[in-house]
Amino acid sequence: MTDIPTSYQRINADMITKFKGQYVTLVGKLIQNKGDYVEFMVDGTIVKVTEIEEVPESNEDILLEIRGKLNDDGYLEAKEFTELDQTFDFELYKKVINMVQGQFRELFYD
């Protein structure tokens, strides 16, 4: 049976080490395509993303929500991604994630 998650926990860069080996969602900006992987900026931290298909190209910043599995090295093995609008508010998103993973965690996760 394949390992297909029912949900991906939303985290920010400060939480990466805590969630290694788990399925997560990260939101950030695509920095550079390196061939085997892409560099993805999450809260000022560069995360290497592997197994991402059809990397979008644009003259503007490429903002993405990437869902995948964090491996033990901190690389994100992408399963799927969604391109976000240029007006995405990263500061507000970070505040929401801190609440979701903190004081209101029981409302969102088992």
The other form holds:
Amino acid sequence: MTDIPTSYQRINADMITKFKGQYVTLVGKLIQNKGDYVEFMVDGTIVKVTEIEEVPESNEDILLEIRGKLNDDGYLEAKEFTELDQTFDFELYKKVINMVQGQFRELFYD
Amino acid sequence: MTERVTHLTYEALKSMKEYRNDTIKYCVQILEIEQKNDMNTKNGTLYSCICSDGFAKMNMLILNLSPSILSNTSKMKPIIRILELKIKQTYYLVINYEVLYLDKIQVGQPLPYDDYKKMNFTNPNGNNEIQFPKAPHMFQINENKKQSIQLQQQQKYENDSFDQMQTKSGIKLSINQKQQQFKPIENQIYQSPSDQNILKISELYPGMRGFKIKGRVIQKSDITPFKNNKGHLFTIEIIDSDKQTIQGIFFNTICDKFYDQIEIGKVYYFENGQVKTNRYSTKNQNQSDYQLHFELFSKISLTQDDKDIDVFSFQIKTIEDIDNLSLDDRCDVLGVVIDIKPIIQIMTKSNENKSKKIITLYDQTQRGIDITLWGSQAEKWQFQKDEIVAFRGLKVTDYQTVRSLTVTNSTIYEKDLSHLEKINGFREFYEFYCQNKDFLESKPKESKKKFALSYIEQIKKDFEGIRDNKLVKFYEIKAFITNIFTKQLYYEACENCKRKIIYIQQTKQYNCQNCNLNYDKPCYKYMFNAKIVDTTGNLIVILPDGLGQQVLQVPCEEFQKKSQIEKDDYIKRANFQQQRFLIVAKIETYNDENRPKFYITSIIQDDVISDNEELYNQITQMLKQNN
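Output the form predicted in complex with the partner chain next; the form predicted on its own has already been displayed.
Complete assembly follows, chain above in first position.
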């Protein structure tokens, strides 16, 4: 049976341990291709991401939004990703996620 | 020499009444003259008068009252010395008298004699001291000088005595010894009398005359005519060591006397002007409540510089702060010149040809503002790009919904960096300037100010029923244009001043009455009304030329040449486009009626990042409120 996620919850780096085994969305910067995985910087924390096949060469930072499953070992198994503009405001995004996952979670998620 | 009379004769009436003493030369005050009882006698006219000694009053007959007394007793009560008195059983006749004072206020509160007697010749409210006006200030001899004079006098006395003694004893000193005996007063330090008795500006009050203040002249206007050239004046602004300021005014001959004597930046003693209320202080934030009106006998003397008195009294406002000021308010600004427009000649409403120059100033709030210079200031004041300048006393104006500043007669400026450094607020500006001076040219002059996103409902609410024509507010609205009113889309304009021009049949040219210029062809400028709509309501707004072009996507010159069908197409395409507008709402008078008008001043490009931030803040606030 295929596991079709209903949503990929947006989380910050400090929430990763709580969401192991779940489908999540992470936003960050691609650091380095390590062959089996790529290193993905999310709010100062390096997350190992698998299933990313191509990493184009670029002079600018590659900013991505990656949707995938967080495995028990902490690896993110990427399902989809979207490239973000260089003007993306990470600070504001972090504040919004804290709001969404924090006190007012029930307004945004079941 | 007659001694000055300072009191009415004590118990004069009691002496006359009780002791029948007619030999004393009583000093009494005439309180009333009973006009109906004048009687002509062989010796002259008798007047029945009420006379007082300060404690009691009674009826007396006075022969031959002088016309000056007769004409004046309603206001002031004369005081006389009775030289010859005749006391009869029922009357007291003053045959001869001399007038001591013609105009004195009533002395004491005298009782009718019978009441006075009943009170055992006492009157708690009685007084026989004559009131004399006091000098506005006391002339005090300098204490040290007084002492030195006394010492000198003493010394002289001693010398004289010594000489005398010598002479008496027969011993004579040689001249040299005599000189040695006369010891000069040594080490006498004369304290400069100038800094004594100085008042602070805050101690002045209206009506005050005999005062002395010390201050620096920080502003000096040109000589200005008034009253249809019948008079002229100039003004100065003085600051003291308490950082208080006051305006000084010189009219006509006094203006001529003092104008050249006074220089900006120097410290003076100002004496004996008159303090008056400043009728215009409420309009001008920089001006004090009082003014000094200088007179011919006023004294202004230059003195040494005083470090305690501020050299530059600038209260700098950032260009951003100017949004919060009202029209006609005064302010001081500091910034760097980023643009200078060439000087032009303007015909004013009073048919006067005036020079006009506009410079643009930019400051650390990343805002620019135009400063308009007129007349001699436009011609004489020279600025360069990248020059840092501070202006004091600029007036806030508003033209075609854009805030700007204009110089006035009392505006001054400062460019010298060594002086600018002393101004409060300079450091913040200079830090910004040093970091950004290479990028200033690329930054836009117009407002980059962000207003919180608002709604049409809010605008209507704020202006409902308001008729105060000083109310001006800015709003950022996200709305759709749903209707462009095509009755009047553009007008024929002057290239120079953008005002409407008139076609003159005779010359077949277009004339601008404001600039007095003629054109073969007019310049076309947009000015039309449109209806905008958001989720809360709709609003009729006015779009001036620049905005009209942004909305219709075609310059007015081209648009006016198009056929009607093409014009309609442009208008249709402009409708139902959502835009973010900056709207200025203000009250305007038309046919004596005050009505709110709403102008679109700019169309703001979407700024996703700051929009999102704003949205986040709104959501957070909303959630907190509901929680």
